[in-house]
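In the form predicted on its own, a lone chain appears below as structure tokens.
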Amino acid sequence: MLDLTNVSITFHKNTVNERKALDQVSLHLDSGDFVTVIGSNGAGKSTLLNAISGSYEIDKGKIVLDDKDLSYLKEFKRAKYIGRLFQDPLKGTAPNMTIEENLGLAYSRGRRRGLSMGIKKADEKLFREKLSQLGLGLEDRMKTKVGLLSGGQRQALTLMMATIVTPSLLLLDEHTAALDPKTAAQVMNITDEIVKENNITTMMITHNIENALEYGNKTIVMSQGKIVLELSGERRKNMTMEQLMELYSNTAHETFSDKMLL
């Protein structure tokens, strides 16, 4: 369960460029909710995820995850509760380490591993099983350095790393935007399967309106640092892309960019 209460962030305080990046944002997610987040550039979408993950310190408000107050907790301390993927496939992995070494680092997150070195046999078996679920053949390339993988393979691996120890919350910041359409669809299908299988509470920023309505069970629309629209249940289920675009324009008083129609 995630609760945000009146969360605000101001950029460039006390200067001529002062701007409210988040303006008293409140949001409640139940455990297992998969929420898609849409809005124009500068609407506050990534800032919202950065506030939750601890990348940005909030000015005021409260962030509670599974009854833990994260409001002013340092980012590295939140990492054991939160998994995150970025738009850039190069983020989130160590390119000069092998696939199994990267998974080993992710698997040790928040756990005591003792003084033993290397990958244990039991862990290696687990990694192979998890990788086989991706359907990319990575289970047969465990000794391959991650820097040699394609963008789609790296993003799928990063997704596996973020969820191999089931997080309380998964944050996806346009994690398919840098991939070609075929690979993006493949990574989205893998994402959906992992989220459903593990019942992971998830927030996903996307510029793809079709994906925003197809995946998850809720959609929130942001504009000028605020959540201006929340869709769920039958209303969301029956919503068309055209209806959502019109609703957004009427609510936020702006139109979707061409990029958001993809």
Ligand SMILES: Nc1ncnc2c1ncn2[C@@H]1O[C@H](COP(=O)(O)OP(=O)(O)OP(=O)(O)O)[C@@H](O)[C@H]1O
Contents of the next structure:
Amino acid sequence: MLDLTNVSITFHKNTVNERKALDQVSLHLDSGDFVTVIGSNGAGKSTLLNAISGSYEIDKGKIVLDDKDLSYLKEFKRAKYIGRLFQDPLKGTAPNMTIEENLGLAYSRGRRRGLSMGIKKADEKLFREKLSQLGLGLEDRMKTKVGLLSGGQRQALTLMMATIVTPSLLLLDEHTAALDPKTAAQVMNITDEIVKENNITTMMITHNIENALEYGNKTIVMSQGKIVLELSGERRKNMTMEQLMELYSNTAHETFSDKMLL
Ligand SMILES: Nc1ncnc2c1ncn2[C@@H]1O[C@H](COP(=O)(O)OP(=O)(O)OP(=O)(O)O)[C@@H](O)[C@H]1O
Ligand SMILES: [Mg+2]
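And the form predicted together with the named molecule, for comparison with the form predicted on its own?
Full assembly next; the chain just shown is listed first.
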């Protein structure tokens, strides 16, 4: 369960560049909710995820995840509960370490054992199983340095690392946007599988309206630092891309940027 209450962030306060990136945002997610987040450039989507992960300190408000008050907790402490993926496949993995070593690091996160104790046979078996789920053949390349993988392979591996110890919350910030369409679709399917299988509460920012309606069980629309629309249930199920775009224009008083239509 995630509860945001009146979360606000203003950048460059008391200057001409003052910008309310988050303006009293409140949001409730039940455990296992998979929310897609859309909105035009600069709407505050990434800032919202950064506020939740602790990358940005909030000015006001409250953030509660599974009864833990995260509002002013340091980012590295929140990382124990929150998995994250970004647009850039180079983020999130260590290029000079092997696939196996990267997974070992991720697996030891939140547990006492460090990588120094080496990768146990049992762990190796688990990693192999997990990797084969991805369907990319990475299970046969466990000793390959991650820097040699393609963007899509790295993003799939990062996803695996973010979820190998099931997080309370998974935050995805346009994590397929830098991939070619075929690879993006593949990583999106893997994401959906992992999220469903582990019932992970997930927030996914996307500029792809089709994905926003197809995946997950809720959609929120942001504009100028606010959540201006929340869709779920039958209303969302019956909504077409065209209807959503029209609704967006009427609610946010702006049209989707060209990027949104891709
Ligand atoms: N670290 C920062 N310092 C100053 N301003 C920032 C910072 N991060 C974001 N902003 C500003 O806050 C506003 C919201 O930005 P944000 O990155 O959250 O938008 P977004 O919805 O993710 O857009 P995009 O679709 O382009 O990724 C923008 O005006 C942006 O310039
Ligand atoms: Mg963004």
